[in-house]
Each structure stands twice: as C-alpha cells, then as structure tokens.
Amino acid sequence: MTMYDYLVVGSGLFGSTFAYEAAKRGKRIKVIEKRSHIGGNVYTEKVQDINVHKYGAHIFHTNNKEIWDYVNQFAEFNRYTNSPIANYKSEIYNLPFNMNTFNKLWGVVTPEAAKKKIEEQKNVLAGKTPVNLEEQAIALIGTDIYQKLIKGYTEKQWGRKATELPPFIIKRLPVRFTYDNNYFNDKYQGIPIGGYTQIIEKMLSSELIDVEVSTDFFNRKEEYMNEFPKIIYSGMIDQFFDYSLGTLEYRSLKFESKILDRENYQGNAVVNYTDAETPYTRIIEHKHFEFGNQKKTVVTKEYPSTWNKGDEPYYPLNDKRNNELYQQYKDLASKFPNVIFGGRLGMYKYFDMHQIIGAALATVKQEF
C-alpha cells in the first residue's frame, strides 16, 4: 500500500477531480467506491439508448468560465436550458417565477402589475421580519404562488412544516419580472453529450489511478487508515467518527423509473408537483436532457423520504442544531492532518456541481 500517495474515498465530482489532479503531478492515487459504478450522485447509465440520470436531474450551470472550461475538457456540452414547470393540481405553471407564471395566475401582463399584486399579499407579514421558511416565501413572492407552487412540494421535500424550516432554503429562489423560463441566472449551462459518467471515467483514466468500487471504507477502515499516508474522504463526517458526538439529519431520496412504449410522456425533462398530495415531488422524462427523439421514454418519479442510517445522504439538514454538531466534527477532524474531508457529505454542505469542482480544486490548490 506504500506505493499510493494517496487513498481518495468516493469517486463522485470532488474525490475524481482531486484524484485527476493529483494524478497530473506524478502521484499515485487508489480510489474506493462503495457503490457498484464510479461516479456518485452524477452517474448516468444507458437505457433504451436513452442517458438516464440515476441519481436525480443534473444540470451543469456556472458564471465561472473557469469551471466551465475545466469541465467542458472532458465532454461535450448542449445547449439545454433548465425550465422546469410546476404542476398543482393538473395546473401548470412556468419556473422560475416569472411573468408566464403570473399572467397565469393573476391575468396581469405587466410587470408592473405583477410587482402590485405581489406587495399587495405580501400585507399580511406587515413588515415582519420573515423568521421561518413560510414567511420569507411571502416576503418574497406572495401568498398565492407560495400556497400553490412553494408550500406543499418544500413540505415533502423536507419533511417538515414550512413554519418549522429556515427562512435560508428559499432566499435563492429564482424570481423574475420578464418573459423568461430559464431558471439559472449563470451565463453557462448545458448537459454532457453522452452522460456524466464519461467526465469521470475521463478522470479516472490515468495509469497512475486504480479504482475499486463495490468497496466499503468502514469494513478495512483501520487498515486504511494505517496504511495510506493521505486520505480525501468524501463520505459522511460524522459516520468517520463512528457518531460519536451524535447523527447529523440528511433527507434521502428513492426513485422508481418506468420504461414506457411511447415517444413522449409529459413534454419537458422536470415537472414539479407541488400540491402536498401527490407523493412524489417530481417527474424527470430523461430523453429531453438532450433533445431525444428515440421510440421509447423513461420517467422516473423523485420521492423524498426521512433518512436513517444505511440510507443514502442527498440534502444536509443545514438548521442550527446540525450545523453546531458539524462545527463539532469539523474541530475534531483538524486533529486528523492526514485526512482531508470534502465534498456535499464531508464538508456538511449542499454544492451544485460547479461548487463542487472549485471546492476540489481549492483543495488540490492547497495541497500543492
């Protein structure tokens, strides 16, 4: 085991581009993968020739020309654009907030109008300083669009009452006085022509890199540990250190996806179900990430769901209490130099993907 440099933990965007840069200045890397493919939450597998992402919508966006050309070195990018729409009760409705969705709602055809309707509703706080997820939703954006398009799908998404989340989820909410259904703002956005998976592989293809995967860290963690001089762990934090100071809380995911024997299910690659009903929060029809025209569809429905320990981590529960437990890791951690934590799970944080990428190459920039 002497010969690695290092051992990298997860081979998902940030443990794959740390190990590709590590890679590039002579050293030798093993990479582990607990999971029976390389690639984490990003991987996309063929499906009736259709790239289907496993793990839920991954849409590459950034204003970083940086990343973006760092990323667009290892595949091909579209031009997709995400505009997802919001389906309440056999309603549609345009995302982001914009001026289709209010026309829809309220007739109004102005923006001026739409900005009247808005402050009108948004009385009821009088001039409360929102303190809960509910109330920032109305400071932001009225009652009408939060009863109808916020409340009941960030209900299920969470788990947990909109009065009982914190106002910081919904401050990035994406709200806009034109014409417009592009949902990010960043100046490049686009989807790998092929998939995800290849930008790994890509990675993950130098001889000096060996990848396990179907390979748990916890059943050799002492061996590990012992006998690799580096290790980038991207795990949980708080599973590294057997729990000691308490679990932190994540939501998980399950999805359930259908081939169907049509060409087209539902016109658009998400749409959001946003009354608190329906069980699942969306629809991702995979074929439309990259314009398909191919006989056959899948669908996969997104249903979130409490997490408990064996399940897989999607989304850090970022309120007070776990993020003061994390502060307690992160101290502990620093007294483990030969261990580097990073990623969504090791730094207890929610990243997109361009996030992810720079964090890496902060890490590899520190490190070298």
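Residue numbers count along the first chain shown, from 1. Please read all numbers here as calculations on a predicted model, not as lab measurements. Just so we're on the same page, rigid core means the largest C-alpha set that superposes within 1.5 Å between forms. Compared with the form predicted in complex with dihydroflavine-adenine dinucleotide (FDA):
After superposition on the rigid core, the Cα atom of N185 is displaced by less than 2 Å between the two forms. Core-superposed comparison between the two forms: the Cα of E134 travels 2 Å or more. Core-superposed comparison between the two forms: CA of K296 displaced by less than 2 Å.
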Second form
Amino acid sequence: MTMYDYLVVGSGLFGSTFAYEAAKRGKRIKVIEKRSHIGGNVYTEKVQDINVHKYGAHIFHTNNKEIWDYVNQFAEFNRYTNSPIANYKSEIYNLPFNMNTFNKLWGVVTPEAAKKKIEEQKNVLAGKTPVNLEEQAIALIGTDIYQKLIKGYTEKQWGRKATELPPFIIKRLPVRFTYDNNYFNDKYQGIPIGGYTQIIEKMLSSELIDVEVSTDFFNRKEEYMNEFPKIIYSGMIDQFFDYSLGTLEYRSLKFESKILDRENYQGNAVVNYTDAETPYTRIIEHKHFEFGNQKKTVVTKEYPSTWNKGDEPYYPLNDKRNNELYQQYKDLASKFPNVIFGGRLGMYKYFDMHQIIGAALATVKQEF
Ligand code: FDA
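Alongside the form predicted on its own that was just displayed, please also present the structure of the form predicted in complex with dihydroflavine-adenine dinucleotide (FDA).
The next block holds the full complex; its first chain is the one shown before.
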C-alpha cells in the first residue's frame, strides 16, 4: 500500500485544484501527468520573454466573485479585455457583433437603423424554421454578417458545410446594439500577469504533493488501481475503459507558432480569419495579452483539424451519438466508487476555466 491518500491523474486546472484543496486538508497526493510539463491546456511558456499560450488563447472570465477571488490568490490579474477582431479578406470588423461592426458593414449610426437592417435581411427566410446552421444564422443575424463573419469561420471550425451542420450549434449569437467591443458579459476578466503556469505551480507546491511529469497512467494502470485508495482521473473517460463501448469523438487543433523580428504584428491579441480560403481560423499574438513591449513578437496560427485517436482532444463533439456513449461510460464509471472522473476529458464536456475550478471545488466539497 502507498503512503498517499490520492492519485491525481492530470495536472490541468481540475486535478491541480483538487490536489491543492486536498493538501490543505492534510492529505498526501501524488500527481501524474503524461505531458512533460504541468498545467494541462492552460500551460504558458516564456518565449522571447513573452508568455505564450501553448494550447490556445486563454482569457479568464467569470461572473462568480468566489471563483475570481479564488484564482486571484495564485496570481495577480491584469485588466485585459477580450476584444477580438475579424479579418474578412482584409476588411476588419469588431467582435462581438456590435454597433462598430454594423457601422462598418452598412454605415448605420443608430441602434434603430442597425436593427432595421438586420430585420430586413432576416426576412429572406420568410419565417421558415431553420433546418441547418446556415438558415439558423440568417434567422438570427441576417445575410451580410452570416456571409462575411460566420460562414467561412464556422465551416473551417467544423470541417463541414454550414448547410450540413445542425441548426442547434448556434442557439444564440452575441449581438449588442452598443459601441462595446468587450467580448464577454462577465463582471470579472483578465490574464494572470506572468502567465498561467505559476498558478498551477503554486497549487502543486505543498510538501504533501509529489508531481511526476512524463508519466502516463496507462503504463501502470493496474498497479495504480491497487496501490492508491482513491484516484482523481482527469483523462479521457473512454480511454480509462479501454474504449470498450466505443470511441468518443473530438475536434482537434494544430498550432503553428513563429517568432517574428518585429515589435507588433497585428495590433491585437486575437484576430479571427472569417473567410473560407484562409486555412486557419485565428492568429494569436501573445504579447498583447499582457500589453508587452518586447522587441520581438510571437504569433500562433490556429488550424482546426479532424481528430484521430492519439491527437490532442480539444473540443468534445457533443452530438447525440457521443452524448449517449458518454452516458454509458458514466454509468460504467459509477461502478468504480474509488475513481472520481473529472475535468473536461473525464466529463466529456467543454468547460471554461472558471467552470472547471468550480467543478473541482464541488468535487472537494463532496469528498471532504
Ligand atoms: P486539461 O486538459 O487542461 O488537463 C488534463 C490533463 O490530464 C492534461 O495535462 C493531460 O495531459 C493529462 N492527462 C490526460 N490523460 C492522462 C494520462 N493517461 N496520464 C497522465 N496524464 C493524463 N477557458 C477559458 O475560461 N477561457 C479561454 O479563453 C479558454 N480558451 C481555450 C482555448 C482552447 C483552444 C481550448 C481547447 C480550451 C480553452 N479554454 C478556455 C478551456 C480550458 O482550457 C479548460 O477549462 C481547462 O484547461 C480544463 O482543465 P482540465 O484540468 O479539465 O483539462
């Protein structure tokens, strides 16, 4: 038997929050992580003195003061406000869709004029119930915005034509009739000054926590299951059961990063490429998350890609088939009371960072 109370599989925000809270309660924890570093997808690394978001842009935002205070104990956050822009064939538009966007598109100045224009354009559907994503988008926002800012981006994201995608993918669209480019409606948002990795480092810094990176749970699954009284598992739930009921599907991403010998490449942290021809969906310029003035810059192109077993599973494909399969795995998991399945991979659901911290704290509450 081991000296540890818990084995935590995965050092992302879920596993690390749990480990931190368990150590605070005097428990001994071993954390294993298959990557060569801790932090999961929020990991940031310094390149040219710039904190690079290695697994995609991460902006912390929440309406929950408790979660905001909680995460602020591990890092100081800056005043970053997410205001992405869209580049459609070199025309630049503000996001989310707001009065700045409408003014640039149609020259309208007042909210009334913008609403009138959108209503006119929605009429092409003549009240028909949308049967695919294209019709759904037009029913919500009209033809111009759909054609320039939604169609190409969405088709690249999903790897399918908008007419072949189900309408429920876009239930709502962020539309604002004010001149406000702040993407999120949340009360609190920002970026940790110095990056996210420090948060995870602090969470795992207790003497009661031992961390082993480059260690895959599946290399010693049987031993771990016998040795540890309790396991917090934040890897893929279907992999835990050796895919015995079938494989859950994801969308993946490929990142292509470059150091550029110039101070400022695109003037904004996030630029979405909304035409169909540009193969990537976004370019991230990392220094702008922290208002950096380094001499060089680091940019990352983000390419959506099909997920095959072994690729990084970024976005769960929560369609009917996968949700039903997940439910079957969840039922199977309930037969293993000493394994807690958590995090985005263990629960097969997209979670923002504040939600995953909330989910980990809820697990802690149940456990102690
Ligand atoms: P996470 O994936 O981070 O951690 C799981 C860990 O388990 C990984 O490190 C993995 O290597 C490890 N692991 C898996 N299997 C293992 C095994 N067999 N053995 C050992 N280790 C194993 N949220 C937000 O609030 N604002 C944002 O802007 C963004 N942006 C964003 C962009 C992109 C591209 C994505 C994909 C996601 C976001 N998010 C986000 C969401 C955010 O990334 C997410 O909430 C957290 O990373 C989830 O933390 P977890 O611990 O659940 O998973």
